[in-house]
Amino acid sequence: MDLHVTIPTAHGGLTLKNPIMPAASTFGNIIEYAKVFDLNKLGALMGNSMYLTDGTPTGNQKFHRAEDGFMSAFGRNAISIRRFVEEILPELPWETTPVILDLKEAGMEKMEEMVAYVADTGKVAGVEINLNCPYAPGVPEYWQDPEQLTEFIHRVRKAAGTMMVGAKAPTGNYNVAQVTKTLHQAGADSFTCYNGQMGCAVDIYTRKFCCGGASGTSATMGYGYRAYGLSLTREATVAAPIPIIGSGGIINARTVIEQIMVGAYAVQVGSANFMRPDFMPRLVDELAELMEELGVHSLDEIRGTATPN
């Protein structure tokens, strides 16, 4: 049983062990999991989405269990980039299995700046640019300008060096189609094209909004979402061909499995983390189960395999 991914990028290709990775702001600094589990059991490592310098993450309630899944806000992250590379990643197990940093910033300079900090180590397998760039109050996100998204990833590529350069797409909805393609004659190395919903829960109670900033709207992930992020993969896959990355709501082998049926080469466990901190290890084992049950030997067999009824 096989279930090394090689994802391909414009400096050979990054292979994963398996192709289970946490997504970005769901598994907090990662160092925190290895109290729990030997991180080497994941294909890939990915903790919270930060900026360069240090910020002060919002006030309000960060964290929110609903119905079909979680609502989350976290604003501006406390630690920076140049903090998690000096304490945490030389404690991480970089050299087996690769790190993967979602990165976001207030512009091109500073995203350029924080990559090529980032390429110096010599630690990082990837990047994952986050597209709800530029983060500035009042200003046009780069996504929805094929020009400036052009930009952006031409400028993020040749800070990166060797790394990997992946997108994650924007909150809530957007041009499937067109950003992918864009994405992908830019020289984006994959998509990440599902990054949850925009909603809002209220505490009738205390007529308090439950998660989120002021305006009381927040990020919505969960199983909830699994159709609507699968619907993405293959609408992405079809666009252009450029590696794609699921996720919505993964929460056993079979999600997975579908993920990887409509065209994606790995997926992105997010609120799932949440439910319990050894779900991605026991979701790895439950997999090769599967696997072995389907009588699949390897990924590549089945990837893009699902057809009309």
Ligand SMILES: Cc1cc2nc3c(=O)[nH]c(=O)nc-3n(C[C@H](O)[C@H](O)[C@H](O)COP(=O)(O)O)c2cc1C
Contents of the next structure:
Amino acid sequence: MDLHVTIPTAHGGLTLKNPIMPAASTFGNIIEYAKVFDLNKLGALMGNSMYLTDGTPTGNQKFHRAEDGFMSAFGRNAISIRRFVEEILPELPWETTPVILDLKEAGMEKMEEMVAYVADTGKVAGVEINLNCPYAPGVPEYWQDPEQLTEFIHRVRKAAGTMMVGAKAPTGNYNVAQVTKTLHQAGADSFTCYNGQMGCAVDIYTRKFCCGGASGTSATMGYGYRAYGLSLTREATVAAPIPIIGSGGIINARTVIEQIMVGAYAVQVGSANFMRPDFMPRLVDELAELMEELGVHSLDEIRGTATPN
Ligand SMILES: Cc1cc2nc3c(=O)[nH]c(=O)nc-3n(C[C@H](O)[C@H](O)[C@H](O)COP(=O)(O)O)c2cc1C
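What would the structure be for the form predicted together with the named molecule, rather than the form predicted on its own?
All chains and molecules follow, beginning with the one already shown.
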């Protein structure tokens, strides 16, 4: 049984021992989980979305567990990239399991600085540029303009050296075909095409929103969004031949196989990590078992094989 996947990149490809990795900000700062399982069991490692500096935590209600998934309005309260690189990265098994960092920063210059800093460590295999961020002051949805997104990817690519350069979708609806094509044409190596939907929940006893700030809305994800996540992978793989990292409602091996059959190279696990901390290593075992049951020897054999009924 071969669980390996190789994501083709501008610098020769990134091989993962299996397609399972955590999604941004759903796996703490990674190192905490070393107490729970051997991190080498995963295909790749990813922790909190990172900024150059520490964020100021807001007083907003940040997290809500709804019937159909999770709502999150965590905002900017992770540790700084420098603290992560100095204190945590050296403790991770980066030589045997690729570390991919999801990066957020407001402003192209800051993002370039952060990418170059990460590249200099020589310990990070890839970066995932988070489009959920205002990359130019006063232009919150910068990525909607193909010219600006192209310039942005070019600048990141230059700063990234040999690291894989991926992008992560914004939360909510966006023009999947346009963004995927632009990323591909601009030379990005991968696209994580799902980042939850906008949602809203009300506590009917207190009459308060369950999550988020004054807007009352926040990102919503989890198993209830599995079909939506899969449809984004489908739209993106049809739009351009850029490797897709699929996600949305990954809760068992069947949901992983679905993503691969629709065309994904790998998958990110989000909400399920909050259900049990050892969810991902168990998923890797379950995936091998399901592949055996289906008579599938490698993921390359089934990638993109789903056809109209
Ligand atoms: C509590 C929580 C916090 C999250 N924070 C971020 C974040 O800071 N940046 C980001 O790009 N995605 C964030 N996400 C989204 C995940 O990275 C991922 O896209 C999503 O959870 C995958 O779908 P799933 O939860 O259905 O597996 C968060 C998700 C959850 C559940």
